[in-house]
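The chain below stands alone and is given in structure tokens; this is the form predicted on its own.
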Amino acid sequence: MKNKLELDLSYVSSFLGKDEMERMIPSLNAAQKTLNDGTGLGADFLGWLELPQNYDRVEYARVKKASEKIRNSCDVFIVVGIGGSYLGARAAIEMLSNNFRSLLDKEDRKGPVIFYAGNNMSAAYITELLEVVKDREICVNVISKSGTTTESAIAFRLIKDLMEKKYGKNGAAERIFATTDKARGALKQMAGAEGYECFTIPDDVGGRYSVLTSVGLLPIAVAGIDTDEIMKGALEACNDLKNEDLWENPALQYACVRNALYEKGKNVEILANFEPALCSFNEWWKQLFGESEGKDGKGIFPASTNFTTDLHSMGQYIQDGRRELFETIISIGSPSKDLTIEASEADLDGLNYLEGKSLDYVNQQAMKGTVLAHNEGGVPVIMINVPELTPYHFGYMAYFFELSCGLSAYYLGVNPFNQPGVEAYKRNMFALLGKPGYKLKDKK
């Protein structure tokens, strides 16, 4: 699909062969139905499936002016969320911004600076960022289904109590804008109490599938992104990928030849990119495959490199550890802005041979002399092509993944909805807290 999403399998052919794709087709086009016709595990939760074509204009409307009255009326701006409720806004603004875009002007910045609360329960954390942020101009998104995920509740009575003091309990409650359920929870409540403004996250859309939603578009909206194209690029790939023909369709691909490395044991996925501005894409990819495949005993384990960096740390396992693992490379087809390099007299680092090539060139190859050394060593490398990074092509990014890890997910044959897993470690931290109503289990 050209200037969208292309898919080069090139550098997996030698470890499987297209009549070990084929052979799958007629389960994945089972799985394609299954999601499509919301027969499967965890359907209630499809709404992210066609919302680039449904979803809610007049609240999208509310989403643009929120957004505009925040940029006018603060220097800082707080993103209070975990997991799906801030990787995805997270993901866009880092990939669509300046890599230094905390330290421009505002007028450069289109916005706020952008911190992110409620994803740890570091002390030094939270502390350091109230300290940073008390005597500036705040305003405050507050993202939580229930309100009483215990990372982000308690960064947001820290952050409310500071706000409240700063500027009266009305004043705050201007500042504060909540994303939660429509109708019930503790947030929306305490939203109804105070004043705040409420924007939706819809019953049948997952955190992690959330980007899309206000849950993700009022953020990246404040950091002065286009969400209309954004919006505009989730549509197409939407409508692209509808496509039943395996060799036709780049999700459908991506989830047929990820589920058949891990077939042929191939248990640990790595995304690896070659530009600093995708770091937390990964991190928001993680999340999507981790905790959509990652049960019953199943699943393909997603880890995730920044390269060049950390060819220099991870490189050497990669290349000669256990070949239990395949690349994703993420590989971007025009940079944002680009440097030549020029000759220098004395040469004394040796590269005047790079004379007049540009530094993006000089990634390029790095890439390509990447994929080669892995390929050579047995790790197959998939490559995902993209032209550039612009909002169009984040949301067709987003899209293609959701889509992507939906059909995978039931191919394997788990919900890929829910996250059973998760509540595990909350149970047992409640006890050791002391919190009523929860016990550790007695060991035998």
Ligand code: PA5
Contents of the next structure:
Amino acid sequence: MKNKLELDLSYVSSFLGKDEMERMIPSLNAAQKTLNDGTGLGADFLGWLELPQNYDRVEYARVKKASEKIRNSCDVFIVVGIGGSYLGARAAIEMLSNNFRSLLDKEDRKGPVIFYAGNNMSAAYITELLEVVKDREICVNVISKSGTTTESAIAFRLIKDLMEKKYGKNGAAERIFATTDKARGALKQMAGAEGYECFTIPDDVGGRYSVLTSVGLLPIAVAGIDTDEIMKGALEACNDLKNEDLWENPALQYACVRNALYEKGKNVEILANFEPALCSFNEWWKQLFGESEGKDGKGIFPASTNFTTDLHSMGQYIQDGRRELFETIISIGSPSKDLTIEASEADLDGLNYLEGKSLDYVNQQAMKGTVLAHNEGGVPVIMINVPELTPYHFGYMAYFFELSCGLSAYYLGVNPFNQPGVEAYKRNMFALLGKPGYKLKDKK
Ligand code: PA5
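Other form of same protein, the form predicted together with this ligand, not the form predicted on its own:
Full complex below, order starting with the chain above.
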């Protein structure tokens, strides 16, 4: 897996013996069997497991066709969704595009500017978005598996209203694409009534495991990213990571190490990177692990940092604060672009010692220095080495983390595919908003 994804455990070894990991093998293999046999908690939601092999080719072809239509008919594309209904697409688009994509010319950008809505209820955010897009050509992809999520429903109502005033009902319908359940939910009903083209989230794939379905693939394709390569990477991960041998399977190793560290009191995992393009990937990963494992009073708290930025904010805590942390760093072998530091005659900034060095070399040394420092400060560091950021590697990583998460949650003994805790805030919010059938709990 050298050219795909590799785990380097050198900076964990002083905290965790090989023998301690080997003692976990029977339980890890049992978790693997439970997942593969579909005999565990939440087994109705295992559709993502063989998805890179079994995905619906007809739906996939429609996604590609619709993405072309969208790319040719708008300047602004709005992705309306929350949680698993937008984080994967955003992670891929930001990982694989120019860091300043929205400021490039349309041709260089390879598609419309992409905005995200329905992932918050800020009045200022949606008002300003509507103001910014109103005079541009707009297309929308509204994504909700349940079809009833309040954040996305409110944002969509406001955007739909603007589009119907701008294009008329039929014109708006040509520009609105819905991704939802095949039969149930308010969004499905509305899409049928209004004549929107509809894409389906398979019944057996939950939101946070859905990036390789139309949920993620339509917005990613609109951004001009090669989705065939993403699916190819995911398929290779799906084949490579079936191995039962701990030392031959990085997904098993990752599930093993994080649980071993958790059992030693390391309650917080920080996913870190040294590339700003990975910032939204952190957010996708946090949802995947946080919602899948954080239940029944258990689970590692998933946090994230972007380095070197956060070395100047969170670095102090990581180095010297409570020793309940471990870090997982995604290290990228070759950057998509690089430049060389030239000498300056006066050397007023004292940087001439870097003459002739590439900026990526400097970034790599910052990473090595950070790993050594954090290790010395008592923080185990798991290194995940990925050769480069390409659509293929995005697909590989997405599948790797989904599988590791399923294995890790089964090892921990929780259902990786539900999120009962998310309902608590909704019940209170609905009661406070006067939605029929909801009441605040009496205070004792
Ligand atoms: O992983 C999940 O299932 C959730 O995070 C959902 O993706 C999120 O709550 C949005 O739900 P929906 O797609 O039903 O609007």
